[in-house]
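Below, in structure tokens: the form predicted alone, a single chain.
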Amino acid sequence: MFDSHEIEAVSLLLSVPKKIVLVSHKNPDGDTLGAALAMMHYLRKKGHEVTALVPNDFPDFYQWLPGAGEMLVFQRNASAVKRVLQEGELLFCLDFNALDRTGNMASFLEKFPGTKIVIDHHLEPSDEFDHYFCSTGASSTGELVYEFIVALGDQKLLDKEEALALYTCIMTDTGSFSYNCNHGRTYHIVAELIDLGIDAANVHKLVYDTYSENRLRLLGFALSNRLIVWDDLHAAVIYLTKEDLKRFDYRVGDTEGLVNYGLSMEKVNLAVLLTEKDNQIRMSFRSKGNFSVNRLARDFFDGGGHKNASGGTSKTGMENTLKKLNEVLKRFKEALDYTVSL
């Protein structure tokens, strides 16, 4: 899976202990939290000295991973992570594949002394890294530092700690093993994990089955209140305005899997999840089959991700970037109108 160069060249820095950066990307999810706590195990294990780096706050239902109490938020404390970096020897990124998805984090992440590494599986990784262990076929980067552990002969040291991330990795990057999972290696690698002695539906349970009030109530208001669909373009949107998420008193986290709501409709192979925040409007995309998502993202939204899941922005406030998406959608109207078949 991995160049043999890159896995020597990594083996060798490795090889004596080393103090390691591992860092996430903005606005972290269950994969780029899982695959940086794996790697802080495994690391140090080997005896290196290991700080994980977030730019924000994550949501609390992946407060329960191991170790997730002990990672840096630069958010929150920026003069520690700064310094953290200024010592690093070694940097991993992890599930992103330019430093500009860490937001405000990026300029100090440019000027790391140190040698840079990426394991990630989004498209087009930008030349800012000094190895790289990518693929666009993973169902995760969980799912590659699995690959990037064994590869370097380490699997023996893999333990419960490890395999707890590593599933939360594939499970919530799948959603529960519903996309980006058409690969017999990945349930090869899941089922690994669980003979580590890992709780499968206990771990589903932290963390989808811990809403709050509020989170439920938005969700219903949500589906009830700000779900449009456009019928001719095979599209369904969701919007949710700043007052919208004041009203339900709105955690981090909250809105997590909204998106795939909208796409859950028969006809509809596009959806689209718009929340202000910022002064600025977030957007995620899905879509079945095969419309790509991140080409939409990358030309008009400033984005990118995957081929069935990505992430923009707009500047311009909700009502026109509705308008604009609509206008947009409509230059794709031919495309989204497919069935999915078997």
Ligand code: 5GP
Given for the second form:
Amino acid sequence: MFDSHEIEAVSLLLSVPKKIVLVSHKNPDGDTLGAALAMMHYLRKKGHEVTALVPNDFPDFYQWLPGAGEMLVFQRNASAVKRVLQEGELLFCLDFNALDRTGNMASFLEKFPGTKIVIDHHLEPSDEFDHYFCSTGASSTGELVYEFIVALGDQKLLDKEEALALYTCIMTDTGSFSYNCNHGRTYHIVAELIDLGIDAANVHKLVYDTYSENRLRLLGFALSNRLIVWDDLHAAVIYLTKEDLKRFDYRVGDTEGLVNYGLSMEKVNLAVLLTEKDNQIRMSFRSKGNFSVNRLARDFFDGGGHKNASGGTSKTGMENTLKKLNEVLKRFKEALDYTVSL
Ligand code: 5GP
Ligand code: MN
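For comparison with the form predicted alone, would you give the structure of this protein in the form predicted in complex with the named molecule?
Entire complex below, previous chain first.
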């Protein structure tokens, strides 16, 4: 799975107690949070002093993850984060492969005085790290964290806390086992995690059955009033303005999963969600089959991600972003015209 020299090098680094800093990406999802928290519990058992950092707030439905309350949020506590980074010896970046995925925190990560390690499953990692534990074939970074711990010979240290965190990674990054999960190995790992005593159905409820009334009504509004279908392009777009979000008292996480509704239409191969936040437009892209939204996000919308799930941003306002998206997609009209079959 991993390069044996890389494992040996990191094994040596971890052989004496260290000050370790774990970092999740901006707009944290279940994978980046679960991967960091599993690493936090694991590395503490090995005798290290560990702090987990996150660039901005994460959704309330991840607060139950063991240790989530201890994470330092850069957006709210920049001075504490800077101090931790200045004193750190090892830095693990989890679920992102370029420092700029941490937003304003990136400049402080660049100055990190110690060794930088990345564990991640995205395409095209940057050259900013000292050690790489990357594979785009993995369902999630959580799966790679599990493999990392096994490769270090520490499977016996895994307990319910790590299992809850790692199961959350795999469940959320595969859309509850509906994509990115066509390797038997993923299910072997899930079986091991469940044998550590977690209740998988309960984890599902804690993450997905937590809507507020406002969130459910925002979903209904988005589908009824803010859905555009470009039949000729096999694309569906949902857009939400600042005012829309305010109307439904938007909370972090309320739009998670919304982009997938576009893809649920039979003839749609590309779904996009545009949300107006902090005076820019956040973009989420999802595709079925062969069309690469990673390329689309990288080449046109200052983003990236995976082949079938990526994100980006636009600073030109909602109307112009919609116009640009339509223009760009016209170039891919033929590439978007396909039927996914067996
Ligand atoms: P989401 O649409 O759920 O925010 O993101 C989907 C995927 O794309 C995730 O794997 C996420 O890490 C990645 N992603 C989201 N936004 C960006 C971005 O601005 N830049 C890059 N490189 N990747 C992103
Ligand atoms: Mn991930």
